[in-house]
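Only one chain comes next, encoded as structure tokens, the form predicted on its own.
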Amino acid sequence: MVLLEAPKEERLKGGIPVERAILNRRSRRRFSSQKIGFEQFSHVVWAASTIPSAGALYPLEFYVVVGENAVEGIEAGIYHLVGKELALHKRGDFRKDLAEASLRQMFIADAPFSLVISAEYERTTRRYGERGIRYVHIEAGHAGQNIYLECESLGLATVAIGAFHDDAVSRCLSLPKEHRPLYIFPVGFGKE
């Protein structure tokens, strides 16, 4: 298991305004092949699932997508976030894997890691009926935004993916059947 880090009290009084990170937030598909330090790598997983959930069900997954060598201390492999430590579900380097699988996005295999977002909509659904649908989306749409702005915040560079094919996304990350995947966030020093 991975413990991740919360924002330490000095960073929280750090960054930048939310003003300017809203401001610069742009979708980047070109990255460079800078490792990334385990906090900032900590930190945007951290931002991604720090989201409000509709009666507190929390029907997202994360599963975070670790190339070689490519985040300090965390050794390649498809990751799975279980509260706030990351499990490691599955070893090796699946990023071009899931490039192919996104459409063949093959800038998703560039980043050092993806963050995918995966939904159990029957936690919502079971109390909200087909509404909490809907409810499911809106939180991914949250978690989203977070990943943009820590992105901005820290000086990386992330797009939000939406174009990939969910059975073979599934495949390639072995997830559960009751996790449907609904968004990846590949993540890393963007490149010019």
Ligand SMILES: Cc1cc2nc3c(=O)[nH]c(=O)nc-3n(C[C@H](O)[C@H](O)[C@H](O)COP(=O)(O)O)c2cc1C
Contents of the next structure:
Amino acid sequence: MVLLEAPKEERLKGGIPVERAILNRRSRRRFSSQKIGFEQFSHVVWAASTIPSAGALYPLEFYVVVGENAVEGIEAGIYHLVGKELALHKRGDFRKDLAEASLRQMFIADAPFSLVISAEYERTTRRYGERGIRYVHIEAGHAGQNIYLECESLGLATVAIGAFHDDAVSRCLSLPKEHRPLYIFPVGFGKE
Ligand SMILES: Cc1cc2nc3c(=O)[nH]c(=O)nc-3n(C[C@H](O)[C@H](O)[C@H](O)COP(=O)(O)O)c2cc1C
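Rather than the form predicted on its own that you just supplied, could I have the structure of the form predicted together with this ligand?
To see the whole picture, the full complex is given below, headed by that same chain.
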């Protein structure tokens, strides 16, 4: 288990205004191989998962695909966010497989890590019926925008990836069948 670091008070007081992050945010697809610090990594995962949820039912499940020698203090593997901790779900560097599964958008393999947002729809549809599907997708949007803005604030690059083969991503991550992949965000330092 890897315990994530929540942002400390100094960071909450400093940083760039949210308006600056909104203004500067761009989709960035060129990643350098520079290693990401554990604190930055933690903050991106924290931002992704710190979101509103219809009926507080929290249908989203977050997986992180970490490359070899890519994030300080973390071995290559696929991790599952459980509370504030990342549980090792599968050992190894699966970035290339993830890129292949994403219609060969190979820049995904260059990013030190990718966040994969998946959803267990039934948690929300059980209460809200078909409308729950809409709620789950809206929540993925909240998570995605948080990732974009946190990356902007940390000087990191990211891009929303919606084009992928669902089955291939599920296989690559060995997702339980009720966790359906929705959205992928490769993250790293940008390369201009
Ligand atoms: C739902 C969604 C899916 C997307 N899928 C991809 C994708 O698969 N590959 C990609 O390179 N960009 C993808 N993008 C990023 C868009 O191309 C990008 O947001 C758009 O070109 C506007 O540029 P900007 O984000 O820099 O403002 C996606 C964006 C959204 C919102």
